[in-house]
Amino acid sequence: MSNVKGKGHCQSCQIRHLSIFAQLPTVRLVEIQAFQPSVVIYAPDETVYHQGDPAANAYTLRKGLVKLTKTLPNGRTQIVRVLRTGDLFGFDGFASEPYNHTATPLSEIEVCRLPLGELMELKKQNPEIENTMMRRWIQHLRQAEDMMLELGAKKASERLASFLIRWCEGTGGSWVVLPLSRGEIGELLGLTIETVSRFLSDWKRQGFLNEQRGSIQIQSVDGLRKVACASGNC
């Protein structure tokens, strides 16, 4: 089961800088003493919450990564979303509707779990907070119609090879982890497994990319991009 690790404390907080606090004084913070919201640690096996559950409390994700997912009755799943430290998610409350995603650990993690009246109350108090999340909001929406796109526009190997130049954005050729199996990269890009390990076996096969033990390296942007762009595209 989850399990409740403590109060949190936002003035000491190691990743304030990049949760929707970022940008409060921390002077500010200090006022706040009735805003303690509790870190909690899930495994793997559990869920933060599930889709359709009433959104009592939003997240912030302190370590690890989460997959929000979509799953129709048949079990056929969409992962609509990987999170990385200090993403927050879990808001659809303030919207007043129920979660509408499951939201699972993708390796054993740390989440500070905010209280939506409490956060609701902070953030009508701190216009920080609120322009923090606004701006996220309109990426998350910008980057939701990115997927739009690959899901709907791009072929197969587009697809793939484009999510992996995206995963590895900004690192230079060095190995990058990724815990996602073949199986949670195909809910991703509405693949089947088979086709993942295919085109990446192929590619590893040309000299591409290299794997080990959850991480990736990529040896060729370049190879990677041609296949991206296979049909004159980018």
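Between two forms, the rigid core is the largest collection of C-alphas that superpose within 1.5 Å. Keep in mind that what you see is a predicted model, and the values were worked out from it rather than measured. Residue numbers count along the first chain shown, from 1. Compared with the form predicted on its own:
- Remark: with the core as the superposition reference, the CA shift of residue 76 between these two forms reaches 2 Å or more.
Moving from the form predicted in complex with the DNA to the form predicted on its own:
We keep it simple here and write out only the one chain, dropping partners and molecules.
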């Protein structure tokens, strides 16, 4: 069950530079200190919200990983995005819309739960918040467009290699947590589990990567990049 850890304090938050309050000067943060969103912990496979629920809150992911899934009319589900620390989600209520997807933790997560009513007032009074949110929405739109391009223009091996490079970017060859199953990776990239398994096995034999339950390590980013760019779609 979800557990309310306490109240968030934006002024001292360790991920404030990633939040919608990033552009607010310290003096302004003091002025809005009455706004203290709840910090909530969810266990893996709990649900933060369901597709179609009224959107009463927005969220900032403080810790952990979350998958966003859409349910089709025939009952089939599709992963549309994986969220990481600092990502914003659940802002559908700003458009008076219900949640457009289901948010499910892939690991134990910690979120700031932002009541939309209070957030709307803060946004009106502080244009910096509006500006930060607009920048993040544009970033998310571009990511969605890039994903559409990959699904439409890249071969299966190129899609998977590109995904792994992005996931492990900036880790310098260290082990990286990857809680998605092979089936979930395939669901995200429009591939079958057999295709994902075959390529991962091939790349392990070629020395491109190591894999263990829930983690991955890229040993040759150049090797994977050659696969990702094989058709010149980079």
